[in-house]
Structures are given as structure tokens and as C-alpha cells.
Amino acid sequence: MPKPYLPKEFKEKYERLLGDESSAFFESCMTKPAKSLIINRLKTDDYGFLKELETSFEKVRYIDNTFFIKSEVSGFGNLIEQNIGLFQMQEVSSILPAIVLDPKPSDIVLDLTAAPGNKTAVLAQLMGNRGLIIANDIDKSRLNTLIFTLKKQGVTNTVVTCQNGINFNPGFLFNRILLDAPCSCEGMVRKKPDLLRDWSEALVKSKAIVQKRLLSNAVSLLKDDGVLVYSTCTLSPEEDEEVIDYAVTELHCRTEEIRLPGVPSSNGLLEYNHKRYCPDVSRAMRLWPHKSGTEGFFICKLKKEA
């Protein structure tokens, strides 16, 4: 694996943020995360086929139907079992937002920025292909991948739309909303070594502006007492805790405890760069790669005040 590029400004930022832990964080950025897969319960409840794949697996203790792949196999994601939708290659950290949202079979659910569709497929599994999911994405070029993913995994309770999430309005409200927001993608550098070549603090701040606008619209589409999960694959507080602070102080939301025993996570930060966030922000979940072994990720569960 090529050595990941970490900009000087990025390293200085996380040295300030993590202090003595920063060296462990930078070291983790230099190693590939363990690959993982999720069994598609819409097509099978039998995990026996894994024994025939001539590799070793380790059960992810905090997600029922998910496994770490313990030995490297070339082309693993192109196996027939994957192509017919018995399982999907997916990072553990990116499965968790759907698990935290916990949609029910009777729910009307919005996945506001859905492409490429892996999280949408997990939502459909949790709902048993019942209820309704609107899977929306602004990027027309990614819709084919989204639709292909859903078809391959046997998802039938989902309608795909292509609109800007900032002003998306179907004319009705949702019980649950997933906003996996576009971000600076810092947490994915372990998988994509050149990802941070265009990183800057200006990029982070511009993403935060878009995230707040997306979240503001998402909250307006949520029923009273509805549940919204906000997530990113970045670690910058400007895109994470600051956005949640905005949801609590400006959008009349409250944070909820995330109850997933065994997840190697840390609480949300209460202060960054001389700015203090509201105490509710501590209920958010941070996945630091040097602690979790996964990609870097941020997840927060919000409830709209009635």
C-alpha cells in the first residue's frame, strides 16, 4: 500500500487535538483497515457459505450479521456470492449509522444522501423490505450505482430520487432520516492514500456550511419526535460536533444516547479550538482509527423536539 499523504496543516491540527495520542493516530493512518462484509438478510439467514470461501472470518461482536475478513483474498468482492447479493463488502463503520437509526417495518424513512446505496440496503434489511424508504442523491452520475446496489440486494421497499438535499421536499414528513453528509473524508485515508492531497481548513469549513444546510432541511422533514442520525466519515470537529451543536441550539433537536455495547468508540468532544459545545454533544460517537481499527467515523442520534 502506498504511504498515505498527510498534509502538514492536517498533522498540526490533529497534534493539537489529540496531544500524546496523535502519534498513534498518524500510525493508524498508515495501515489498511480490516475489510468486512455484511450478510444480506433479505436473501439468506444461513452463514454457512462463508465456510466454503477458503478464508477466515471474525464475527463483529456489535453487529449481528457482519464479519471481519481476516485473510486477504484477491477479488473477494467479485465472488458469485457477492454478485448475487448474499453479502455486501462494506466497512463496519459505515454500517453503524443505519444500525443506530434502527428503522421499523412500518416507518417512512429518508436516506437524504444515499449513493452508492450500501447504507440504504442495510436500512431495507432492518425493515424486512417493508415500510418505505426514499433514497435521494444529488449526483446523477452515482444513481446507476445506487439502483444497481439495491437491485442486487433484493431491496423492494425503496424509491430513488435525484434532488439537492438542501431543498428536497416530497410533500410529506418522515419517521426517521439518515443524513450521511458529504464531508472532507479524513477517515477514509487508510483506504485511499491520496485522499487528503486537496485537504485544507478551507475545505473543512466549506463542507460544514453545506452540512448545516442539509441538516436544517432534514430536520424540517422530520415528524415531531422523529429520529435523525447524522454521520460523516471525517474527524474534523467543525464538520461533526459543531454541526450537532447547531442542531441542538438552532434547530430544536436533542441528542440521544447510542446504545451499542462493545463498539470501540469515544464520546463527542465538548471543546475545540477555544470553542465550547453544548453538553448534549458528548452523546455523539467518534470512531478513532487508532482505537477502533476501523475507518474514522462520527455518528450522532438526534430527536426532534415536539
Second form
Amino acid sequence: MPKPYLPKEFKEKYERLLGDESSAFFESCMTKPAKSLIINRLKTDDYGFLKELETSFEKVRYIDNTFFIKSEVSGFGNLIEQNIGLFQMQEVSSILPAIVLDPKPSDIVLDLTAAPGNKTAVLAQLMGNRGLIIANDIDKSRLNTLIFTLKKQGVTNTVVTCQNGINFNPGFLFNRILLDAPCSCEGMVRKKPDLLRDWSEALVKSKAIVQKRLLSNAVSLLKDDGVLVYSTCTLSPEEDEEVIDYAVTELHCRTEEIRLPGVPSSNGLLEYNHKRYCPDVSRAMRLWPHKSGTEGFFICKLKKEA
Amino acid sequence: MVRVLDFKTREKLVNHAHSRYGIDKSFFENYLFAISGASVSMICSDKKDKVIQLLRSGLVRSIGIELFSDYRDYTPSSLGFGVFKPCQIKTNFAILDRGLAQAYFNDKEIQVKEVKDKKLLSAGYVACIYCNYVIGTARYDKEREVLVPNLTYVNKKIK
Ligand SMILES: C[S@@+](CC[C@H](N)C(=O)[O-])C[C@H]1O[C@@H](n2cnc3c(N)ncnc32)[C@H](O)[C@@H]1O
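Given the form predicted alone above, what does the protein look like in the form predicted in complex with the partner chain?
All chains and molecules follow, beginning with the one already shown.
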């Protein structure tokens, strides 16, 4: 397996951002994150089958029904249990946004950029297949994967749409919205070594523009007392804190504390590149790979200002 | 285009699920049925009004879980049948051991005589069960005494 490629400009950026910590960060980028799986509670609440799978597991302390896979046997992802949807291989950081959104069985939920559907499946589990989820994405072929994932997992409360999230409007408002935004994916470099070959500051900036437009539409689709979770699998402040700063200052949102005891996370940054963000931004959650052991991730919980 | 399934066809499908597999008709009371081409799906009806509004808007690409991939000849969807619990299927089922379940996912025909536990009343589609789960459906070929996996969608190599 080749070592992940980190462009010079990328390294300089994170040296400036992290100072002394940057070497630990780059080192963590070179190692794979622990694999994990989440049990699909729509199909089973019995973990007994894990014992049969010729490998060892360790419970993830801060997420229910989730296990680190300690020693993987080859072909693990093709086991019968996986194919009938008893579990889903999913990196722990990418399970968290759905947990932070905390949808209830009575909710109407929008997953605005949903494909390939891993978080939609977790949302459906948390809702016990009740209420309604709209899983939307602009990319048809990625939606096919989503449809397959949801069928396999036995999800029966979801409508799938293929619309541009920037102007998507189904004609009603939502209690909860997940915007797991398209991003420069820096946080995934541990899993996909070539991911940053096309990385540039221009890419980061262009993603930030789309993210703000998606977020602006998402806020317009949120009920007054609704909850919106914004997440990315990237660490660039332009795509994370700066987007939240925009939500607070331009879209009249406020951030909410994320209470997930035990999650090895850091607060949102309040300053980057001579820019100061509003204090609300610190309530966001950052997962730095060198501190959390996970992929790099950013999550923020938002509400509309009363 | 996905639209709400007419009442008559819905009744026909629910009756079929009951007469062929013994599934209690009341199970379907909490679901809204929708149709797209020959494929029939069902979705939790908690927010029925919103689902209907969405269907009318023409935005919908897919809905809930597919139950029949072709409603005209009652071809079931293997993934969709995963929503049932084994205890809900009273007739036309085969309980597979791990080896046979692996053969099923490898798209291999299963000799009926190798299946210890089964209730196969007539030729046609039957539910395949492994442990506590309905893992899909297969076509029971009575002349050749084999089960032919119905894996149009689930075609994956299984360990
Ligand atoms: C980070 S991925 C989402 C991952 C997904 N939430 C999951 O957990 O499986 C971002 C998604 O945004 C979609 N996307 C990009 N631009 C979009 C737009 N303008 N409207 C809707 N979806 C968009 C991409 O196709 C991609 O599937």
C-alpha cells in the first residue's frame, strides 16, 4: 500500500495552522485509521453473530452498537451478515453527524447531500424506521449505491430525490437537516493515499462557495425550532469554521453545544489566517486524526436564531 | 415516474403475500405502496401526506423498499423481503444452513433435498431464511427439485 501523498502547499498550510503539532498530524496521515462497524438495529439487536466471525472486536465507548475491528480477516466485507445488512462497515467519525442530529421517530428529516447513504442508514436506525427521511443527492450514480445500501439495511422510511441541493425545495419544512457537505476530503487521506493529488487552495475555496450555498438553502428549509447539522470530512477552516461563521453572521443561525461524552474531539478554531471567527464557532467539533485516531472530521450543530 | 399504487393492485399484492407466504395482512397497514414501471415499493406511512405531496411534485426517484420487482407476475424483491421476520413467513420458505446460504449468495442452485427445514407448497417464489433473518427469495423449480436464487440486485460474492 503506497504512503499517502501530501502536497507541499498542504503541508505548509498545516504547519502554519498546527505549529509544533503538525508533525504528529502528518505522521497520523500516514497510518490507516482503525476499521469499524455499526450494528444495524433495524435488523438485529443481538451482537451474538460477531463472535462467529473469526475476528476480534472492541466496543467503541462513545457510540452505541459500534465496534472497532481489531484483526480483520480477508473478505470481511463480503460476509453473509454484511450482505443481509446486519452491520455496515463505517468509520466512527462518519457515524457522529447522524448521532449529533439525533432525529426522533416523529421527525421529518432532510439529508441534503446523502449519497452513498451511510449516514442516511444511521438516521433511519435512530428513527426506528418511523417518520420520514428525504435522502437527496445531485449525483445519479452515487444515488444508485445509496438505494442499494438502504434496501440492504431494510430502511423503509426514506424517499430518494436527485436534485441540486442549492435550490432543492420540496414544498415543506423539516425538523432536522443533515448537510454532510461535498468537500476537499482532506480528512480521508489516511484511507485513500492519492486523495490529495489534486488538492489546492483553489479547490478548497471553490468547495467553500458551494458549501455556503448549500447551507443557505438548508437553513431556508429548516423549521424555526429545527436542528441542522453541518459536517465535512475535511480540516480546512475555509470549509469548516468559516462556513459556520457565515451561518451565524449572514443566515441568522446560532451554534449549539455538542454533548457526546468521550469523543476525542477539539473545539472549532476561532482564528485562522488573520481572520477571526465569531465566538459561537468554538462550539463546533473537530476530529484531528492525530488526537482522535479517526479520520479528520468537522461537525457543527446549528439552530435558527429566535 | 413513481406514483401511489392504486387500491385494487395493492389489495391483490397484499392478498398474494398472505396466500403464498402466509404474511398477515395487517402487517401492511402501516405502509403506503408506490409503483414505478413494474416495480412496487412500500414506505412507512407515518408522514403519508408529505410522501404523497412529494410523489405529486415529480421529484421522487425511489421510495421506501421494493417489495415486488415485477408486480404483474408477483416477482418478489429479495432485498425487500428482508423486512420480514422469519416468524411472519408461514408457508413457502426454506431454512438454509450457513453453507447453503453462502451458495445462495453465490447464485448457485440449491438442491431441495439438501434443505432440512422447509415448507414448499408449490412451484414459484419462496422465501429463504438463514438464522433469524429472511435473506432473500428463490424460485422453486418443482420438476428439477431445486431452488434458484433470485439475485438480480444482490449479486455479490459472499464469503
Ligand atoms: C461527503 S459526500 C456525502 C456522504 C454521505 N452523507 C454519506 O454519509 O454516505 C457529499 C455528497 O454531496 C453531493 N453533492 C455535491 N454537490 C451537490 C449539490 N449541489 N446538491 C446535492 N448534492 C451534492 C455529492 O454527490 C456527494 O455524494
